[in-house]
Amino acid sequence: MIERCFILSFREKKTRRVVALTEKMVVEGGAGDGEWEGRWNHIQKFLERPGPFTHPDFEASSESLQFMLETCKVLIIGAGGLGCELLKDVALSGFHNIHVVDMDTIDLSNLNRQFLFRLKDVGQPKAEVAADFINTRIPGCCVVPHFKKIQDFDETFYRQFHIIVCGLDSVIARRWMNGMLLSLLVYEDGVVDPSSIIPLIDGGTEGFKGNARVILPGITACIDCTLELYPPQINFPMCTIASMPRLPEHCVEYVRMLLWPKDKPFGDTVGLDGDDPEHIKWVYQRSLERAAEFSITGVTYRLTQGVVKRIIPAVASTNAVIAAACATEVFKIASSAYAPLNNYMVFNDVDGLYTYTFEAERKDNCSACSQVPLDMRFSSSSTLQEVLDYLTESSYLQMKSPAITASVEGKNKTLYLQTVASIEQRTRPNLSKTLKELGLADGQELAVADVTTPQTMLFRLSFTS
């Protein structure tokens, strides 16, 4: 019913500002800015015209069109292998106002997959180059890029537009950029206002594998609802690194994280640089005599370059059907003419080809949408740490590097805080210190800010006998 609700409300505001703006184009026949006769006609026949998969409460008419075209803002996130293939379905299903975030430059490596790059481009930002091969080669669309993080935009920024699509690499952008969704809605009785929901796309892939999904935040399961889906990334521990090495790769982060540091095989002021061959054959060469040192075997040049660059592994027809997929919801949900997915599909061709689509759950205690403090259990002797790490290794909430402030004595008070260099050294003896040595009560609630959430979260602690 909400989810309807949502639909309804989503078609009023766009039917108010269709008719609101003057006509700047013509759709049909004609020749302004860029358009030509017929030119959307494969639209049309989705937009004008009834048919038994259309929603039930669609109304065939030329608005749908002309609001996407002129009125109908999409901010696509991330301009990779992905973000690419996005933008340009995105802009060739008739949407004209697509703003573009992306913080990274273009890498060699990057050119097999992400294809509105050329050579020419290497070591420009991602996102004013696609825009650029976007607006020159599709007439009337107007692509805005932000060579930014999206960190580094507030709750104004995104309250422009009108659908969100992820093509991200990063399971912490993603759970940021959920949270700041999150916070824009606006609830009257406990209720969410379906005007304030501003929905989500969500796309991923690794390899033969993807995913796709839509969120309405406040409705359905968010990010965090089903965080356990998503793999913690992997960090090997530093002990293991240094003294007890078992696997190739524990041998690459060894030369990576403390000889090239030491060594300074490049220079003072040389970092490693993963697209630098003559980086990478150092590393590799370090890297087999540890493995030799210790009997490991497997470790090759491929590996030393995937390892130093985080390398996901990539398909780009994996991407592209990722892509049309959440391009496909994008125009779904700005026509209101067919309903949106419901809400997660599957696609694997690892072993032939096998997709499906499942509704994940909302998760009533969800740290991100449940709108309640969370439980948390613990002996009032045990130490801040213990917190902590649970904080951190819990497969629902995988923090960063949370910082926890508390109220004691009636004094807002930090007691860890990791981010800043100076407060980390002087709130660092608290890791020690049992909930009881640190003033906290039962029932006491804790603030927890963390690099994966534009939120501070609540947690009520409930100390265990």
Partner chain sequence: MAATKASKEQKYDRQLRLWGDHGQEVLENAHVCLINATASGTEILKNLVLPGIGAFTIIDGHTVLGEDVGNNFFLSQNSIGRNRAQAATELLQELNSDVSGNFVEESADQLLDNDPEFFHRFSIVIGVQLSESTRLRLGSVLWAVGVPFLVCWTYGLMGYMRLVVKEHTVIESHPDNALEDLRLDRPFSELTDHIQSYQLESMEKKDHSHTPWIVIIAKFLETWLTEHDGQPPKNYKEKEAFRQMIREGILKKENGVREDEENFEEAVKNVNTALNPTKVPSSVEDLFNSEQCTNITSQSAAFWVMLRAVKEFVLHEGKGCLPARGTIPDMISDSQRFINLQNVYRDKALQDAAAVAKHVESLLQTTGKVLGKNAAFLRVVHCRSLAEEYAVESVNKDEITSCMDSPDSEMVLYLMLRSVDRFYQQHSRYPGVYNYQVEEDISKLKLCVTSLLQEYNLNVSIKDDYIHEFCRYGAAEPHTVAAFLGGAAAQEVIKMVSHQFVPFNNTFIYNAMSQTSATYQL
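Switch from the form predicted alone to the form predicted in complex with the partner chain and print that structure.
What comes next is one chain alone, with no partners or other molecules.
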């Protein structure tokens, strides 16, 4: 039910903007170059023809392609193994307004799968080289690169996108994105305002395994709801490393964690850089010595590097599969042509090919989308402004521009939100009202979203008088 509202609102969102852009286009004098006949034949069949399996709210029309080409904005996070594939897939599916964020530069070991990069590009920012390649190869496509961390942007940046796709290699980064999109949600009368939902499509790969999932923030399970699906990092116990090594890996960890800080082989302040071959060589030699002491075999240069850099094996094929599945979801959601994946697909091609698709469930006590509240004590005659000041001035929280939502008489209500002008105007009068006047009760839960903590935080209000 909620999912239908979301699709409807998505369509309305895009209809409005198509009108706006067409006017703008007339002013600027014309469409991009590089069009040719038949270019979009393969895609148009899905957009212009009705069908028996389409989403109930799908309307066959030639406007959809226009929306996708000219208006729809897609953000791709990561320009690496998954990112390169995603850029290609999304661009060839009719999306020409794409932004890509990646904080890394290109390494030689990327070239076996990150096909937008060449030998001459080693050392350059991934986002920039990737954008350049796509824009050259696919006429009319405009990929805007950002050689930045995702945390360098605030919600004004993320709010502009219709869909966000992640091709990240870290759980922490995923949780941050997840938290950011949760913090953008606006509640009205106890229901999530569908136009504040930005779908998050997340892909991950490791060797021959991968997964693709669709997250509708506030509606479906989020990243934190399913944290147990992310395997914990292998960390060996210290006593094993320090005095009882058995595996070649233990020997390398010994050198990395204990010997290097002691010997400081390249200078007092020089930390171990996994990308520096001289550093790895040093670690490798010492690891061999350590291993010899205990008659352990198997220490190789490759193993050493793998342990120091926590290398995960990777191939082009798995990334291709997962990125493609994610891009298919981007297309489905943007076009409303089919119901999106609900909501998690797992893939493994070690033995034959195996996929498993299931609906990951929301967790009642999820730390991100439904947390355990923190205590907040105020008198019932304090104003909302005082609560706001507490959130911004308290040394513990130091929030920038918190948005406060409360559950009043069973319904969620946005009490104050600064970052969207129209909502700020509407809710500004609340600041001078007392908590009692706003209908807040003792034991009340307040949800606070802010850029400083990508996760919406829950507070429990305790009245002192």
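This one's a predicted model, so the numbers in the text were calculated from it and none came from an experiment. By rigid core we mean the largest C-alpha set that fits within 1.5 Å across both forms. Positions refer to the first chain, counted from 1.
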query: Core-aligned CA displacement of Thr357 at least 2 Å between the two forms; finding: no
